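Here we start with a single chain on its own, the form predicted on its own, put down as structure tokens.
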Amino acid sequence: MLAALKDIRKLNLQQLQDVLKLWHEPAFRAAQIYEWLWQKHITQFEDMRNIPKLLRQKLQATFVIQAVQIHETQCSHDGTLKCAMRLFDNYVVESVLIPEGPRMTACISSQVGCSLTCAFCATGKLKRMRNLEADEIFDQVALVNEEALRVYKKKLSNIVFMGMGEPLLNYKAVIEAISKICSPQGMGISPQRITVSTAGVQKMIKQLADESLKVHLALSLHAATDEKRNTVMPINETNSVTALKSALQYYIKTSGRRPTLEYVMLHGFNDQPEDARDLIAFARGLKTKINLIEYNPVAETGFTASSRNRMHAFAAQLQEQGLICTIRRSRGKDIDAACGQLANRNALAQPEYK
């Protein structure tokens, strides 16, 4: 019965004003439901204080909240909270908290598992089980805002979507969340605040830039030649480092904005004085910044981190030719929390994925 209940938060206001309309209710009704379930983040109709009894329990019994609920939460040594999402259907996916002094920063899934079978990358080993809605994707910020308020006695004030999946593969629902997430009836979070990383779906960052949202956008570039980046991002073979290229300069055109290249450093693989070379040539009439990452370790992959110096080392040859370049340490490794290693471990976790 309760299955066969339409989730309330999939009307948007105007298909809640209508049904209230219907149900000969005061207009006024439904602009109070809409701030219960996005502003206030409600899960139980029952907490709708200023909604009459018994419009309460007619919304119980038409509708269903199918919020997301924090399963296990982990606390790493250098205050990184990790946070394992179930989901109404019991999929798992993790989500990121990562304090870093004034800044709170959530790093948000996309999907349940990931399709693009990176080869550095934990979640790139499992599958992908569904996109998540956009609601699930709302939930996620609601609830490590929470988490922050909680540990830190500090709101969110940045948001990446970094976790498990490709966003730009769950494009309207990324789309959706990031609307009732800056939204004042929302969280009224700045779009600026928020940066979807996609590992190179080249038209989708073309359409991201006609979307005039004002959020940062990251490619995951992690090789610069489609020789090297197919070996290790199979996502390449159908939109090449060319491709990838013209669709930033198309977004960097459109939107105004400059875009980060994230460059996870492998050691002996992407690391050495000519791979610095190729991304320089890359990066040549691209206004860009690069984040060289430091690599998290994940059980046979056969790749290790490249050493601190080889990573200034790469950075002072980018630098030298006027890029911008920061170093991105790890956060969270100890709890495989840090970027690459998000995989449902310690969760409990879908039979499907084993």
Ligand code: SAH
The other form holds:
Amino acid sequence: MLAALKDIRKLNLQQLQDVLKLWHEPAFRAAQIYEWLWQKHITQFEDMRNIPKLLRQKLQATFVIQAVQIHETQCSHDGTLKCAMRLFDNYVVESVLIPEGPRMTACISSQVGCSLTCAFCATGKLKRMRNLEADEIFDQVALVNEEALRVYKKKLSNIVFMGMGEPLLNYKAVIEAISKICSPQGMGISPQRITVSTAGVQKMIKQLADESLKVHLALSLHAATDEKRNTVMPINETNSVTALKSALQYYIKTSGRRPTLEYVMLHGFNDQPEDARDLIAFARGLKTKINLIEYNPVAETGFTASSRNRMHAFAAQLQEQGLICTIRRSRGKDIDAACGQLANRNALAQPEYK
Ligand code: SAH
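Since we've got the form predicted on its own here, give me the form predicted in complex with S-adenosyl-L-homocysteine (SAH) too.
And the full complex, kicking off with our chain again.
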């Protein structure tokens, strides 16, 4: 019975207005309902307090609200929060809140699991079960914002798509969610405070460059030659280093923005002086910034983190060549909330994942 009802959150404001017009309701009701759904984030029609009871009942008989709910929040000793988010079909994805000085950054998932099997990443060990819907992506942001307000009394300032999944393989939903996040009826966050991180889908990087919403782009490079990158990131076989460089050139030219290159430092694999030389050659002529990321150990990958000294020497080698480069410390490691550690370890049993 329930399954036959449509999720009201699949309607945009215009479609909601059309339904209410058909029901001979005053026009302002649509905006009220929309606000309950998207700003107050209620999960039951009966909570829509300024909507007359009869209309609430009619809504309930016609629609369901398939909102995301927080199943569990864990707190790291460094203040990072990890939220296990339960979806309507009982899958769980994880979202992270990273407080950092004046910033409150949400790290958001775009898929249930991931299809890319990057050799160093914990999420890569889960099967990709499905894409998230735009409203589920938006919900994560709204819920992490509520956590930020509850725990730190501050609103979200930044959003990164660096949680589970590959955002550019769920392109349409990610863009739709971002427009809602940026719109005044959504959360009014500037697209300049949003970063989409990709393992490298050249076609979609170009498409992102052409979007009117100018979000920030990060490319997870991690190795600057095909030979090396192929061994850890199978996506490189169809999106070569050269193809990615030309996609970045297009992105820079079209959007006028400076993308970030992410480079996770893996001991003995990509952290030697010759690797830095390959990275310098890749970055030459590209207006980018480079983030050197501390590796968060993931069991059974065989990888370990580079030493601090090696990271500093690597950074110095890049900086000598005039590249902009920052070392990023890991956050939330103790609760498996750091980059590449999201694997629903403490979440609900999800037999489908196995
Ligand atoms: N699929 C997207 C976004 C998710 S991962 C992407 O690949 O960019 C976010 C970042 O964390 C990526 O740069 C990813 O390569 C990196 N990462 C994965 N595993 C990691 C780990 N164990 N330690 C540190 N960073 C990791």
